[in-house]
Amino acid sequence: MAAVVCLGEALIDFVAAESGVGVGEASGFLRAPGGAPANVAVGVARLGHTSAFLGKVGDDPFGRFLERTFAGAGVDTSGMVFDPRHRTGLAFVSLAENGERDFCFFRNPSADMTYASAELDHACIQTGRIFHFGSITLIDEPARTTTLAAVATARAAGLLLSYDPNLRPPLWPSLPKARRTILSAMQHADVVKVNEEELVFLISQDGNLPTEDVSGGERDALAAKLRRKFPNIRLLAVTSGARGSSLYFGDGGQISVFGLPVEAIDTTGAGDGFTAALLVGLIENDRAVADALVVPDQNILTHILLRANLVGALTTTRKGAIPALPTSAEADAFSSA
């Protein structure tokens, strides 16, 4: 039994050895296990709570490496599927000087795209408390149908549903399709985490990616618009990189915190670390899971946001996603420093 059940893609990130160069110019790459829902599962385990990962990888050295990595971190991997016909997905990641990323994906198709409903471990979902999913497995069939079947199982079993759009434009056939599909899944979620760029993209009229940061007032207005469009969202988290993060809840409730002063080396997985800590915070405060999302307790939610903000910031201080996710002890040490 896992408190948080995560479903989605798992892949290998090959992170450029140096910053400030493109994928084609990098002198070498650091192999790092990744995939946003898998990162969240590991992040939850590192923070001291039970988690499971459901997904499909290739029955190849990379897929087996991912399974060993997740299991070694304490994640239940019994629901993982190994495909003898399709390979594990790969992503080559280049880093700007400030740690921001650019991706080049190899998946044509990768095993996660072929994840079929018959391969889904419904029992694992039914015994959880929170079900977390993303949008990558909504791009192609049969993974899309499988993801929605898992969402239906989680809803029927009374789990809290958590959704992270995790927009990756190179993986979608077009930005309009990405916007439509990502928004269509919002109707299923109780908790949604987006970064500021995703929020602008999803709510703006032109449906284009933003080229500049938005002001706090603009962000608040966009968040309010998203929640009006999807009243089922009980908790909306918006991350703004080094500038901090915000929670929107209840009838117009809002909490914002500033970013933490860390030396960002690689932002890969920062949002996933944030999400893991957010979900752990809900688990550790039974009131929050049971009723604080209906009748929010601002003190509880402030504590949860501060912790999530801290874990997200710490994740940027090392290369890769899973290798950088902090343990609870590491987060405690940074908090008390």
Given for the second form:
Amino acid sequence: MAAVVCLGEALIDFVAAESGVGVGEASGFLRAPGGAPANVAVGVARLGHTSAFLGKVGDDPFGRFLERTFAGAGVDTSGMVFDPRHRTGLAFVSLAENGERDFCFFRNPSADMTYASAELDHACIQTGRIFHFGSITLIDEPARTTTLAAVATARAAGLLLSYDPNLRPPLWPSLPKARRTILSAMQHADVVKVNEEELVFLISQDGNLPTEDVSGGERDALAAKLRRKFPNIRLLAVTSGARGSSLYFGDGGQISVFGLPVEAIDTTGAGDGFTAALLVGLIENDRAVADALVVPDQNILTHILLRANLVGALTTTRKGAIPALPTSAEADAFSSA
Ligand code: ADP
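Would you mind giving the form predicted in complex with adenosine-5'-diphosphate (ADP), to go alongside the form predicted on its own above?
What follows is the whole complex; the chain from before opens it.
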């Protein structure tokens, strides 16, 4: 039985050995396990709570490596599926000087795209308290139908539904299609986490990717607009990278905190670390889940946001996502330092 059940893609990131070059120029790559929902499952386990990962990988050395990694971190992997015909997805990533990422994906198709409804572990979902999913498995069939079937099972079993779209433009046939599909899944979510870029892309008039940071006021207005469009979203988290993060809840409630001054080495997985801590916060504060955030407690939510902001920041201080996700002891040590 896992408190947080995460469903989605798991893949290998090959991270360029040197910074400041494009993927095609890198002289070598370091293998790193990845996939946003899988990162969240590991993040939750590191923070001391039970989690499960549901998804499909290739029955190949990389798929087996992913399973070992997740299980080694304490994640329940019994619902993972291994595809004898399709390979584990690969993403080659290089880091620019400022820590931002350049991607090149190998998924033609990869096993995660072929995840079928018949392969879904409904029992695993039904025993959880929070179901977390993303948008990468909404891009192609049959993974899309499978993801929505999992959402329906979670809803029927009374779990809190958490959604992080995790926009990856190169994976979508077009940006308008990405926007439509990502927004269509918002109607199923109680808790949504987006970064600022995703918020602007999803809700601004022109539907383009933003070219510059928005002001705090613009971000608040866009967050309010998203919540008006989807009143089912009871808790909206917006992350702003080094500038911090915000929660929007209740009838116009809002909390914002500044980013922590850490030495960021690699921002991969920061959002996933943030989400893991957010979900753990909801579980640890039974009231927050029990009331299903209908009557949100500002003090509890402030405490949860500070912790998620801290875990996000700590995730940037080491290379890779999974190796960088902190334990609760590491997060405690940082807060009391
Ligand atoms: P995503 O990885 O989804 O794009 P962000 O980059 O916004 O998400 O990062 C998520 C959270 O991680 C931020 O809200 C912040 O709390 C923390 N974080 C990210 N980058 C930094 C940084 N350079 N310094 C401090 N905290 C950071």
